Structure formats: C-alpha cells, structure tokens
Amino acid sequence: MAFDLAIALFLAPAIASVASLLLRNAHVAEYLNAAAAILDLAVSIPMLIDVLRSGPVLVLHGYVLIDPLGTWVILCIAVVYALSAIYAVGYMRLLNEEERLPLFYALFSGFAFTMFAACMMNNVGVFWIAIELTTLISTFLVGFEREAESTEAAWKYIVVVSGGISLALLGTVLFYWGGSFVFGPTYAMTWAALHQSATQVYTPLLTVSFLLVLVGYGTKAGLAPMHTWLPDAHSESPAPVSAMLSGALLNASMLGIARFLSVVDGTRTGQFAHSAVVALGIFSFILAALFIVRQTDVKRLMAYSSVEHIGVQALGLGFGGVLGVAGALYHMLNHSLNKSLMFFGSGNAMRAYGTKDMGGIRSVLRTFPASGTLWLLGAVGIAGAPPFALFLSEFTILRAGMAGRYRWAAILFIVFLIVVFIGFLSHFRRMYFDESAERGPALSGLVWRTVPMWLAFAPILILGLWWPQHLWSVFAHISSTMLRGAQ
C-alpha cells in the first residue's frame, strides 16, 4: 500500500508540472498546482501510517526506501507544499506576470517532486543527485522576478550551495571507499550497507567522511557559517517560494545529516559526530539571534529566523536520545507550519506597502485586520513563546540537552532564545503599534492569501496545547531505529 501511495505522491506534481508547460494557461496551472499539492498532503498521511504499521518498504531493486523517517519529512514537505500552492494563487497574480506563470508553476511542482524523491532514495549517491536537482530547479524560482537583486541571489544560491554539495559528494565517495574495505570494491551503496560497514572502517577516515557530508548538507540546510546564501535567496524569492525553501527544502537537507548521523552512531566517530552537529546547531542559533536583532528587511528577518530554527533542529539531533530526536522531528513540523505563516504575512505586507523595509511597514492591523492578526500571533509563536507549538518542541529539545553531556549548549540555547524573543517581537511592535506611516492600500486576492494563514495557524495552536500520544509514538519509533543517543 505504501508504494502505491508513493506513486500517487510522485504522479500528482509530475502531471501538474507537465500540464502547466503544455497548456500554457496561468489559471489552469495555478489550480493544477494547488490540486496536486492538496492531493500529496492527503496521500502523505496514510503513507506514514502504513509504514509505521507494516515497516519500511524497499522497491525498485532497493533504490527506493519508504521508511518512517523519510515519510515524516515527506509529510512536513507536503504540508508546506499545500499551503504555499494555495497562497501562490493569490500572491503570484499580483506580479503581473501571467505569461510566465505556467513556467513558474511547472517549476514549483517540479521542486516539490525532487524533494519527495530525495526523501525516498536508499542509494546514497542517488540521494545526493536528488538534493542537487532541488538546487537546480529552485534556482530558477529564486530568480523568478528577474530583478537585479533576485538574479544576484539566485547566482549566489547556486554557487554557494553547489560548492557545499560538492563537499557532500566527496564525503559520500569516502564513505563508499571505507565500505569497500569491508564488502569489496563494488557493493550496493545503501544506507544499511554504510551502517553495517561503519564499525569496521578506519576511524579517522570515517570522521573525515562525516565532517564533509555535515558541511555539505549543512550548507544546503542553512547551518552557519555555511548559511550565507540563505538570507539573500529567502528574501528575494516570491513569498510562496520562500516558504518552500524555508519550510520544506531545509528539512530535506537535514534528512541527509540525520541519516549520516545514524550511520556513524555506535562507532568511535559517533560521539564526535554528535558534538559536531551540536556545535553547528548552537553556532547557527547564536549567529541568527544576533542578526535578528539588527534586521531592517522583513523577509531577511524571516530568513535569519530559518537559520535559527534549523540550528534548533540540529541541536535536537545532536543531543540525541528519544527526547532529542522527538523534539527535532516535532520542531521540523512546527517550524514548517509557522514559517509558512510568517512568509505569507511578510508577502502580504511587502506587496501592500511596496517595500521590504520594516521602517515603511506600519499600522499593519489597520491594513490587514484578519491576516495581520494571524501574522502577529505567528510572530509570537516563531519567537518560541507558549502556547504555540514551537515552544513545546524547543522545550523538549532543551530537556534533552539538560539531561545529557551538552548542558553548556542547552544553557546558551536558553540565553539566546531570550535574545530572539526580544529582538523579533520588537520589530513587530514597531510595525503594528507605530502609526507614523500611512496605511497600505488594499489588494485583490486577499482571501487566497489569508486562508492558508488560517490553515497554518490552527495546527500551530493545537499542537502547542496538545502533543498527541500517537505523534510521540511515531517519534519514539523513529528514534529507536535512527539514533542511539549521545547521552
């Protein structure tokens, strides 16, 4: 059943992408894209349930692996894809690019397709190819508006990320080379094979291999100091693309780090690997906190928030144990929802006020009473305050850190979380309660751009008040098969 659902998962965006190119009709393309995204979300939920009940599925000669970890990331991606596809209907019409919209939606659906594919790749080399394909397709989305700034951001994105991914390729080659001393010169380069051979690989070789893939996939995930592409790409992309980059692509990249961390667990490199992930996570969090305080551009503010939260995910994986992994996976979903809401709100404000400078965005509630309220509540949530979902996942990760050997990182986490909270909400205080600027004009299509904000906000609140026991069971199951703890 899981494989049948996976076929539907791939077919929906593939058909939407091809049909958008062939029909060349903007309205048909936008509705096809939205329908494909909603179908993918509907398919991803039973697929996760089936995999948890029946176990991992290997198909196509072992090249495709449908397992709980990958399917969880697929669910998070599908959530963002669905929300962004709905929002794009109202937002992209504001750009007056009707002739180019079919191409946009073809790329948008193709982008989702490549991320779903990456989550199911069992061959480590093919996984790398899938991640690189996400870069090639999303580059055209980053530069879609064809402004000087967006074109520069697209070039910076592909150069920096491709450079980082090249290091991941080198690390993958070294992992394979290490396995050749165990299995012989040729063998199936699957995650299971790497895990099986890791305990017998020369420790310095295994350590160097892991560091290369960590830096490589960490570049794609936006971990500092390899994050330099992220503020430009996120801030210059159309708002639905920014949501996909932040809430979906970063998750697919973190999946690579999680899988390689699982490979080295139980080896002499394992503890060092966890420490390296924790170090990058806390550095990303601290750097993002300092940049958040000084931001003046509303979309760059959201971008640095993404660096912050990908650092939080890294901390959860690095801390390890059931609490750390559960917190990281819960945070992945919560951040996907909350950051989508935040980019949608920033897109609305940017188009209404004609600027990304927060100094020119004032009296938001008078301009957008409904979506403005949701955006403000989302800001409270993204800053890590209760009763919203990110507070619960961050608290879980903090518990994992305080219970193990990484108390120093947990203490720094608390300190700079306060900095983020004060800095982030101070920007929103000025945008909402400083009435020195004129009210922004009303724009058409606001329903399309408000409904997905409601759809994102509702689970953010619900999951902050109630952690379903079934979700905890999912996370415990994944952690038992993925990470063996760093405590």
Contents of the next structure:
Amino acid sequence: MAFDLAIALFLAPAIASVASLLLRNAHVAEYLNAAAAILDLAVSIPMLIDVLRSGPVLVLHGYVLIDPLGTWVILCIAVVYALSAIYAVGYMRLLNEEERLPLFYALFSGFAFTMFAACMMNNVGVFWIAIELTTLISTFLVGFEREAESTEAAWKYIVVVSGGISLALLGTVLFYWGGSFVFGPTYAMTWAALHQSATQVYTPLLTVSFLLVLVGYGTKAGLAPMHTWLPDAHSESPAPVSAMLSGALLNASMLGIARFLSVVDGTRTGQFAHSAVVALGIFSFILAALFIVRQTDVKRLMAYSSVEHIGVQALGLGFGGVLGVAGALYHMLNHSLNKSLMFFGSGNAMRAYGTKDMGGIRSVLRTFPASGTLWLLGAVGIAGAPPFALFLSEFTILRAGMAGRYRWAAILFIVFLIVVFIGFLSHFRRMYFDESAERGPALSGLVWRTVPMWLAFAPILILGLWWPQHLWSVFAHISSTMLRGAQ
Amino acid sequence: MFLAHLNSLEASIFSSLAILSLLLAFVMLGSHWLRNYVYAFAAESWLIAALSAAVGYFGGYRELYAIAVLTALFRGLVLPWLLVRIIGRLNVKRELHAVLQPSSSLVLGALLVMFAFVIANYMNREGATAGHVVILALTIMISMKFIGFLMLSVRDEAVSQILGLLVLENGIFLGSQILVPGMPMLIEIVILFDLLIVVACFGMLVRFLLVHAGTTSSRELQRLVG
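And the form predicted together with its partner chain, for comparison with the form predicted alone?
In what comes next, the whole complex appears, and the chain from above leads the way.
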C-alpha cells in the first residue's frame, strides 16, 4: 500500500516534468505542475497514515525505506510543493519569459522529485547522491531570472554547497570504514547497519565522522556559519523557488542530520553529537536574529528568518527526547507553511512596488487589502507569537531545553526570540504603517497569488489553536523509533 | 580486512602513489597558470586510477579495475579536456589577483597537512604496517580536503574554483580506495557520473557569469552582501 502510494508520489512530478519539456507550452506546463503537486500532497497524507499503522516498508532490495520520519518530511515538502506550484502559476507569468516557462516547470517538478527521493533513501551513499542532485537542479532555478545578481547567487550556491556537501561524503566514507570493522569489507550501508555497528566503532573515528556529516549536511541545511549561500540564493530566485528552497529543501537536509543523530545515539559519541547540534543551532539562531534586525531587503529578511528557524529545528533535535523531537518535527511543518506564506507575500510586494528594498515598500494595506492582511498576520506568526502554530512548536522546544542539560541554550533562545520578534515586526510596522507619498501600482492576476496564501494561513491558525492528538502520537512514535535508532 | 595482511611491498606502493598525488595537489597550489592546474589534476587522477588498480590487484577486488578505468577516463581525460576547452574559450590564462602569493599558500598548505596528520593520528587505532598506511591515507584524504578549501578561498577565477571542488573529491576517492576498497561499486560509478554533471553545470555557469556579470572572477561578485 505505502509502496503503491510512493510510486504515485514519484510518477506525478516525473510525468509533469517530462510532459512540460515535450509539449513546450507554458500554460499546459503550469497546470500540469500544479496538478502533480496537489496530487503529491493528497498521496503523502495516506502514505504517512499507512506507514504509521503497518510499520516501515523496505523495498527495491533494501535501497528504499518508507518510514514515519522520512514520510513526515515528505509531507512537509509536499505541502510547500503544492502551495508554491499554485503560486507559481500567478507569479511566473509576471516575468514575461513565456518561452522559458516549460523549462522552469520541468526543473521545478524535477526538484520536488529529487527531494522526495532523498527522504526515502535507505542507503547512506545514495542519500548523499540524492541531496547532491537537489543542488544541481535547484542551481538552475536559482539562476533562472538571468540577472547578474541571480547568476551570482547561483554560482555561490553551487560552489559553497558542493564544497560543504563533499565533507558529508568524506564523513559517509569514514562511517562506512568504521562499520567495516564489524561487518567486513563489503556490506550494504543502510541507516540501520550504521546504527548497529556504531557502538563498536572506535570513538574518535565516530566523532570525527559525525562532525563531518554534520558540517556537510548543515551547509545544505543553512546552519550558520555555513549559511553564507542561503541569503543570496533565497533572495535572488523567483518567489516560488525561494519558498521551495526554504520550506522544503532545508527540511530534506535536516532529515540527514536527524538520521545521523539517531545513528550515533546510544554510543559514546551521542552526547557530544547532541551538544554539537545544539551549538550550531543556537549560533544560527543568534546570528540570524542579529542580521534580521539590520536587514533592508525584504527577501533577505525572509532568508535570514529561514536560518533562524532551521536553527530552532536543530535546537529541538539537539535537545532530544520526546519533547525536543516532537517540537522539531512540528516546527518543520509549521515553518514550511508559514515561510511559504511569507515568501508569497514578499513576492507580491516586490512585483507591485518594483523593489526589494523595504524602504520602497510602504502602505501595503492600501495596495493589497486582503493579501496584505495575510502577510502581516504571517509575520506575527513567524516571529513566534501566539495564536499561530510556530508559537506552539517553539514553546515545546523550549520546554525540552529547560528540562535537559542545555538550559543555557534555552535561555539564550528566549532572549534572542525577543530580539527577532522586535526586529522582524518593526520592519513590518514601517512597511505597513509609515506613510508614503505615492500609492503602489495595482497588480493584475492577484487571485492565483492570494489563494495559496489563504491555504497556508488557515492551517497555521488552526494548528496554533489546536494541536491534534493524532499529530502528537505521530511525533511520539517517530521519536521513539529515533531513540531506538534508525529503522 | 585486507589492510591487516599488507606486506611491505604493497604498503610502499600504496604509500608512494598516495604521496605523489598529495605532491600534485601542492603543484596546483603553487602555480598561477590555469593550464598547470588542469594538468596536475589530470596527473593526480591517473595516479588515483593506478592506486585503484593496485588495490584491486593486491586485495583481490576485481571491481576496482573497472573503477580505475572509469577514473582514468572521466577524471583523467574527459574532465581535464572540458576544463582546457573552457579555459581556451574564456581567454584567461592565469590568476590575476592572488589573495595569497604561491609561496605563502604553499606554507599554509604544509601547515594544514600537519593538522590533517594530527586528526588522522587521533582517529587511527591500527598498529604496525597497517597503521602506517591507514594514517597516511587518512592524512592525505583530509589534507586534500584542506588544500581544496584553501584553493577555493584564495583563488578567484571560476576555473580554479571548479578545480578546487574537484580536488576536494579527489581526496575522498584516494582515501576510500585504500580504506574501504569493498564499498559497493554502485556508489562510485554514480559519483563519477555525478561529477560529469557538475562540470557540465559549471561550464554553463561560467558562460552565464561571463555574459551577465562580465567577469569570471569571484572578486567581482560583490552585489550580494549582508
């Protein structure tokens, strides 16, 4: 059952991608892409339910693993894919690049395809390849607008991320070497095998291997100080791509860190590994908070907010325990929803005012009464205020931090949460309530670009008011399997 | 594990091939001329191919012969050929603004190799002959990483940055032949293939950069900061 759903999950974007290239029709491509994305979201939910009910599934000679953790990340990715595919229909038409749009949509669904694939890879080496493929495809999406800035961003993106991810490859090879002392020179390098051998691997070797994969996948996840590509790539790509990079790609890389963390859990490296993840998380959070305060560019503001939230997720995973893992996973979904909303709003504002500079964006509510309200509420939500969903997940992570050995990190987290709140919302106050001389021009075709904002906003509000018992049991299940080690 | 049964002849063959490839990384570090980088990189890849073949022969891993052929073909011929073509088209012969003089980057490289040795020594628990080869392989693996990152950070030209990335991966190839010769072949083939895509990508990006930013030097990439 789960396997059949997985086939549908992959077929939809694959067909959309090939058909966009073959048919060469912009309108067909955009609808195909949106349909594939919505289908994927519809498939990912029953897949998660099925995996939870009947346990993880191993297929294709053990190369593919459909487990609750991976499926949860797939669900988060599918949410962002669906929202941004709908948004792209309205947004990409504004760029006046009709003849290149089929290529854009082919890459867009290909990008989603590689991210889904990464979440299901059971072989650690193939997981690395899948993550590297996401980089290759998304580079062209980042540089799609062919401006000097977006080309620069694409170049930085591919150089920094490939360099970083090669450290993860070295770490993977060292993990394999460590395992070969237990299983002999040739064995299938699955997550479970690595976990099984980890207790018997020489501790310094295991520690160095873990640090290498942490820095490698941390680069891809945008953890500071390896985040340098992120603000450029996220701010220079078209808005739907920014949403995908921020809401989906970072999650797929976080999955790598979570899986490796559960590989070393229970060994003598485990404690150190958790501390390293907490340290990177809190550093990313503080650094992003400071950059948020002094930001002038609206999309870079969102990009630094991604660094901040990926730091929060790392904190949750690092704090560990049921609360920490549950908070991090809940945060993943909430951030995916909320950040998509924010990027859509900034895409609208950027196109209407013709600038990314927040100084040029004024009186947003007069220009966009409906979508402007949503954007403002989203900003309140992403700053971590109730009654929105990110408040609940951050609160859970905070509880996990206060309960464990990392109270200092939890206290720093609270302090800089306040900094983020003030910094982020003061930018929005100026954009919304400072008077400006002229009125921003009206934009046509706003429906396509407002509907996905509603679709993102509704769950943020609902999940913020009511944490469903079922979701809680999903997280409890995932965290118990993580603590027992990877499946 | 085959490293445990190494005789001294095998150990010295593996060590000399590994050390020679590290030396070639230093050749790349110490030169200003882009073509020299490419030739050194090609030679390094041939040495790694020879190492794969040697490990395959002495360790009895048949599939390593195939990897040796693939490495020599892709990394020893196709990639350098593509890079030389790009250099010819870009009409840049050398690094114009070196952040570090070749001599100081050589010294820095040597220090990094020492640091790599410290890490390698920390990670090893094999004794005697096997220990020598393991520490050597780990040292070279990690120091090629460092040298690759050093090249990425002190060189501006897009071509040298591509080469820096390739050196990063060469280190892994070299080390993994010695440490984990039995690693399933699938991965290595896909990585070779993957690299080819990377270079195709890069070739395109270099062209984009030239058309739109007007330069292939990352020194000029200063629009996006903060």
